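Given next, in structure tokens, is a single chain: the form predicted on its own.
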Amino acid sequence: MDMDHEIIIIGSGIGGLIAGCYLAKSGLNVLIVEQHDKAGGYCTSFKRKGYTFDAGVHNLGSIDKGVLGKILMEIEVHQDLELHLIDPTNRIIMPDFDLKIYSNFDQTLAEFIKVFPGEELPIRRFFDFILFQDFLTVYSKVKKMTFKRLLDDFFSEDAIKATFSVLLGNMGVSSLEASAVAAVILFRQYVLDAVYYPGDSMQAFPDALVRKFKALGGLIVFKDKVIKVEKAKPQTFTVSTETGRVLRCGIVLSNSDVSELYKEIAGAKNKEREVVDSLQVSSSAFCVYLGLKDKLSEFTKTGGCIAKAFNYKMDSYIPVPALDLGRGDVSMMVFSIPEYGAIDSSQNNKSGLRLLVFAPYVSEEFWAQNKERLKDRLLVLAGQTISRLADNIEFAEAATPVTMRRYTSNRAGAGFGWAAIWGQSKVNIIPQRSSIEGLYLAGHWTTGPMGQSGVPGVSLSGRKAAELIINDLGKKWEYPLIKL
């Protein structure tokens, strides 16, 4: 049976795009099939009434010191991507203090010591341990810990532990459950590295990857969804789509929700089918996108991302419990302000602002009943944080976890795939090489010690998937010299 493509990739999230670039760069015939009308998954942007908003991801880290920058160099995308430094990278507003995270670690360390002068020695010991100790030494000590347990070993004050817990919004899991290993990697690779904003919107990043993929000979189709993958014979898959395409290939790489993949899409029996229902997904989000009449810089002078906690109940930050949301009781919210990355993403002197609360999926009925009330509540809270904000709102549009589910097909609208909790941060639960021969995985629906820490994590998974495929095909992996 002749094949239409050597490899078909399901989904154009960042993991799929990264893998596609490596595979096409190796001379393979690769097709990406994407259900949306644009590439990027959560790393996309959209327009409303003259405003541009980032749907999910609000910045790119792990570029100067971490894996993402090295990957972009390997696939030669770094030259085609305009990056703007954001500094400070984060601002954390707690009930009794205000703290900033900077691109320069020494500044960040000084900031923590200034805010918590009585904790200087534990702060220095903590950062030395998570950042500068040999990783195998760190891993051996924390591999069975939650991040909360690790914090307890260094600090006594709830306030500083809550501050570090706020930053786990970058992996969508509470510190009480998060794997300490995954959290340490998050801080090493992302939180304490420089942060950048691509071009004039987050969409510039996946668009650059698509351009590179096409230049390398790859093909991509949009507005079509893979609905069936069947093993036609030992070395061939038949891939069927909603629009009636029936495609043949030798290898399938899925960058989509594996619950749907293993239970509905993959035609063959597989052992993963029995596992996926038992796993916990990461938090979803409730977002409010605001169009403002005037530039936001006239109302606030702050960093590119603000996380505001209204109490020290760190167990209710990520996600905010459904019962609390129904009452409008929010423990933490995030403000995403892209134009503070030394760029101007506004049009006609206007600004866009996103408000975000980490939230559970619950049900369609829950969000139908609570969507508008919670939107109004977030507007009130935002107005208390940013002066004169209420008078400058031109329009407000909300998106619930149900919305996230609709646009990404992610189970429960999960923002980071599987929750990076201790029991799930293992390679062999949902491995990248499937039990179905020729089927591989990329993205945040695979499991591993690193957890699912946003763009750097899924990018690394895409690189690893490409390496597995190339090695299994008997080809030479061309990138052994850069240690990730």
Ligand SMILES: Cc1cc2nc3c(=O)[nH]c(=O)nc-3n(C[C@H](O)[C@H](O)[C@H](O)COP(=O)(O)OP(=O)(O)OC[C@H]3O[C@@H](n4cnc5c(N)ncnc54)[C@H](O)[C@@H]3O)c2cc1C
The other form holds:
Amino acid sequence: MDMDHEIIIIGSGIGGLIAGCYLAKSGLNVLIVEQHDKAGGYCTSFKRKGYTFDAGVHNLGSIDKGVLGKILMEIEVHQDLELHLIDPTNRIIMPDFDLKIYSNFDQTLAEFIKVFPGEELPIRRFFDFILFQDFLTVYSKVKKMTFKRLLDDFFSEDAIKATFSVLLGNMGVSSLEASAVAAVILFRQYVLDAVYYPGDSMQAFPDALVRKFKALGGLIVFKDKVIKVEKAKPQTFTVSTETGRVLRCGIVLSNSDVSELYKEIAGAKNKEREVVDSLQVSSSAFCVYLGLKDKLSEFTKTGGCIAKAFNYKMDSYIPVPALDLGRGDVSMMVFSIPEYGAIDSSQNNKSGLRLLVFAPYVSEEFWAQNKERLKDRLLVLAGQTISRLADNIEFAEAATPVTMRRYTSNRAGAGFGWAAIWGQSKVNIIPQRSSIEGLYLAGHWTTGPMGQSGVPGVSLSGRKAAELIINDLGKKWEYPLIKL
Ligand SMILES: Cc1cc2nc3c(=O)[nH]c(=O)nc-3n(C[C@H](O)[C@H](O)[C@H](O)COP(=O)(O)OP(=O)(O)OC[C@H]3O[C@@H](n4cnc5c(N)ncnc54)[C@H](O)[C@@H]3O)c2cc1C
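Form predicted in complex with this ligand structure, per the form predicted on its own context:
Then the entire complex follows, led off by the chain already shown.
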């Protein structure tokens, strides 16, 4: 049977786009099918009334020292991507103190010691352990721990443990459940590396990847959803889409949530079918996107991403429990302010602001009942932090976990795919080379020690998927091993 394409990639999230670039670069005929009208998945931006908002991802880490910078060099996207350094990278406002994380580690260390003078020695020991020890040494010591247990080993004060727990918003899992290995990788690869903002909106990043993919000969179609994948014979898949395309290919690479695919894929036995329903997914998010008449100069000066904890209940930061959300009782909220662009140039006195709480999916009915009430509650809470906020609002729109699911088809609107919790962070639970010959995965619905989530994680998984496919096709993988 003739093939339409050697490889079809389902979804143009960052994992799918990175894999597509490597595969097209090695001369393979690759098609990406994307259901949305733009590329990027959670890393997209949208426009409303002259404001541009980032739907999910608010900054890119792991570029200076981590994996993403190396990947962008290998696929040669770095020259085509304008990156603005964000420094400080994070500000954490706790009930009794305020702390900043900088792109320069020594500055961050000094900040922690200034805020917690009594904990100087444990702070130095902790950072030395998570940042500067050989990764395999760290892995062997923490592989059976949760992140909370690791924090307990170093610190006695709840305040410092809660501060580190706030930062796990970057993987969508509470510190009480998070795998310590995944959390250590998050700190090494992302939180304590510099972070950047691409071009004039987050969309600039996936758009640069699409330009590269097409320049390498790749094809991408938008506004079409893959609805069925059938294994026709050992070396052939038939991929059917919502608009009626029926395409044949030798390899399918799924960058989408695989739960349904594993249950429905015709003509193929797979062990993953047994486990997808038993795995826990990461937290989703409730967001309020605000268009403001004036720039928030005083507030923005302090950093692009500001997390505010209203108490020290670190088990209710990520996600905030449904019962608390229903009462408008929020333990932690994140303010994201795109400092670069993100506003149409004709309106450049204005600014956009996103309020976010980590939230569970619960049900469509729950969000239909609570969306407006929770939006109003977040506006009140934000108004207590930012002076004159209420007078400044020109536009406000909320997105619930149901919205997150609708735009990306991620199960339960999960922001980070499978939860990187202890016991669920092994490569072989949902492996990238699946048990169905010719079906591979890239993105945050594969499992691994680092949870494969966030832009650095899914980028690495996209690279890994390409490496597996290229090796399995008997071609040479020409890039060096990337060490964590
Ligand atoms: C609110 C929020 C904020 C975040 N902030 C950050 C951050 O600042 N930094 C960071 O590193 N990470 C952040 N993350 C996490 C990060 O966005 C994700 O882990 C990562 O982007 C997921 O990438 P992915 O490749 O797995 O694909 P996804 O982003 O999940 O994209 C999947 C793509 O596949 C498409 N698709 C799905 N099913 C089909 C189908 N059947 N047919 C065709 N197309 C299909 C979807 O439309 C989508 O484009 C955030 C997440 C959220 C929700």
